[in-house]
2 protein chains.
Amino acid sequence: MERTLVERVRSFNRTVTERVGALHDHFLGRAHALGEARLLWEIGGVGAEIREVRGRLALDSAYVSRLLRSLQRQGLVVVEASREDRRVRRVRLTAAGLAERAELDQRADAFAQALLEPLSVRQQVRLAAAMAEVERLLLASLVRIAVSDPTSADARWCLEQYAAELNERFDAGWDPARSISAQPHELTPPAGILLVAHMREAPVGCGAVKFHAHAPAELKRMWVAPQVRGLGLGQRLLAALEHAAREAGVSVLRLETNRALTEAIALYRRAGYEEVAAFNAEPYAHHWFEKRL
Amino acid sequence: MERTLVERVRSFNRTVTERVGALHDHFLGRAHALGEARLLWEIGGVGAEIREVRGRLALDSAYVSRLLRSLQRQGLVVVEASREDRRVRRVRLTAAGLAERAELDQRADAFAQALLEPLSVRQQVRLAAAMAEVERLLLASLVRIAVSDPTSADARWCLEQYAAELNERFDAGWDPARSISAQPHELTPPAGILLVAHMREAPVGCGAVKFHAHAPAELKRMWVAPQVRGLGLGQRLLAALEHAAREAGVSVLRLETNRALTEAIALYRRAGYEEVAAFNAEPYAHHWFEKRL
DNA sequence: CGCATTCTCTGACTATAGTCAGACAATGCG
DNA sequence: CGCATTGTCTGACTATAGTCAGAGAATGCG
């Protein structure tokens, strides 16, 4: 229990801190610069490449290596050449290093501790959910949706992603050749649209449309990454496909899905999709809904 | 609402941020150094003395000279002596400082907006609220409580506001003379106890028992500052109370409260105090309870 | 009146957190 | 092989955010 709320509190302040623009991490400093206690932080138990450390903490290659260099001299690194390409660095933590590492890691955990010691027990408790729900929500307002093109690199990754769900999901698997087709020139204007989700850099869930002339437009291709699932991004997916649809002039969206499937479908029910009879033979379908927008 | 969500997320930040040791307007910099924009802030729209902006940002006063140096260049402050004591110098905004100000005021204001904006409306009330309630609570792990001179000034603080208070919400208002006494030397051990709670060196409670060698102890002076009411610090107070009188050998603990003071009397409830028969000729008591420690 | 104190300021100094240009070595590719 | 690219490093520089010592003016107090 203590220990859960002392994490919530340090997994809050690192969330809110990073949304705030600040890296107060100060009070982790006073034993070294902020700068190397960051650095210190970012390596790891295991050591990492220094220019992955360098793209995580977005600071300047001379910075990260004229601060390798104290951290080389107060003993608590070393660094080597990748053996895989000698032009790379690999840079781990000494024993040293490692202790120092631990030392923080203790100082962050006390600086909770004090934070919540002078609530009760129930106070304690509705702080953590309180920190928790505002971290949730702080993340999902981190998360950008937008237009992409079904055969970028992202977009591909989201379609795997939906694929290998489908397939694990499915009683019988799911095979892509067998269900109604949604190749990148389907999702592509002005066939269709693809807006893929994005939170910092990554790409965390996708949607898409099939427009047809002369009948209602297809939802095709709902997906959210699992680490963001609960942030209602889910339902921001499917306002903004639907937005796009009317912006398409589109006047009824229809879809269908599996019975495994019941957040989805859940999801549906709550944006106000009516199930409808089966409009189509779609073999992994149980249920078909649609909505006049 | 679009207003108070804004205005809750800031001061959120501003709670958060002072919690977490960071000074994090970042945001607000980019145009002025972060040293001058805090500055500007402070400085209000009235103007302030020197020392008490310096107090209050805890900077050094030589620092303080040479930001209000580059901000006097800058045509955004003027500094002139102070009337009273021409040693004292006081700061105030010009025109140009005060939309400067307005400026930064804006621009926290976008920040807040653009924090908010992905969500959907439900999800920025949850956050608002959660916002709340993580500010609240972080509020009252502020608050220290400790034992005090009665005739400290802080104490003599507390104890006036309850007699202002007392006579304020009384029918017939509040005479102490005609009260049962708590004078210093009876809440000073070993006679007895007294409690004040701090937030940020402010003193905003107070508490007291009175030990009798042959009957139970009594609970005088209970009080909470308006402005940290629902923090829980009520029943922080008494549960440090009666655990002071637990240290002292304390077995049964009363008290007699007006029925004016319905919040006090559902805290001793809540606290397991049981209401009994009059033990005292308090001319202002309409209740009087009892707990066993 | 004179001495201590208060408040502010200047000068001199420091650490942190960078940025930018360019050198150098290893690698990839035609 | 040669040339472009990648990853790292060094040198030179900058801005911010201070700290510390001490000077000087105004004030308070015995």
Second form
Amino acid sequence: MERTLVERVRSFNRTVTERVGALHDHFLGRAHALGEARLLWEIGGVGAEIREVRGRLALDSAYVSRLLRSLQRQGLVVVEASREDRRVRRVRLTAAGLAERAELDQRADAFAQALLEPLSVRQQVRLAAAMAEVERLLLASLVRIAVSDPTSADARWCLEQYAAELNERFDAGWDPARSISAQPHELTPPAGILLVAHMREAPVGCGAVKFHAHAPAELKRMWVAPQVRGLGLGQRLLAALEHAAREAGVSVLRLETNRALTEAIALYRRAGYEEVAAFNAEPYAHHWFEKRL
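Swap state to the form predicted alone from the form predicted in complex with the DNA:
Coming up is the bare chain, nothing alongside it.
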């Protein structure tokens, strides 16, 4: 990676932390550092499970516990066991906490307006557009892709979402019993591999490869959650699957897809997959693709 890119990121980080007041103990002029203020915002009006808040903010449990103890001493939050599962801890804002969160929201709006006011209208639009692009790329950088057990909760959730979307988008629905199989044992090494993408500890995508000793490998179960589409995750998953296939000695990778999945078809073509004659009897397929790795 070029050193100039690293230096540019570090310079940006210094400017942002200075401009938003992250270096001060009294964020937005209130008696909280940025960490406490952000935690109040994440807890929200209805409360949340502590583990979910920790996952969203990518903070370790010890640090979150310290923040919560401080907010408890200030009378802003209450920590209690979940009614559904006593082992799960939830946190909710007190009346004072709700009032403080509302005050922080008003001050955050005022700060944003103060940041924009010195700029011309054209500069304001440019800054807002640049911020949106930076946020989009930062979200993309949060995604992590790793090999997963197909029977794990996150993997099963992704595969269920994949099935539900295909059933909704295909003209006649989708019945996995009629389709070429991709069962857990077929997606477990050495028979195959399943990758699951996570963002803030939540599963947001998956993809798999089935290996064959005397035939090209098959790409299966490519899916990306709607809320993270447009971040380039599909391309990253595809590249990761191709890398795993190469590592396993695969020289040709094949896939079939339905005409309704226009985004997937465009992705495969951009990635160098060539449309070929049908090589299997998949009843839901309209296009067959192949790529030499």
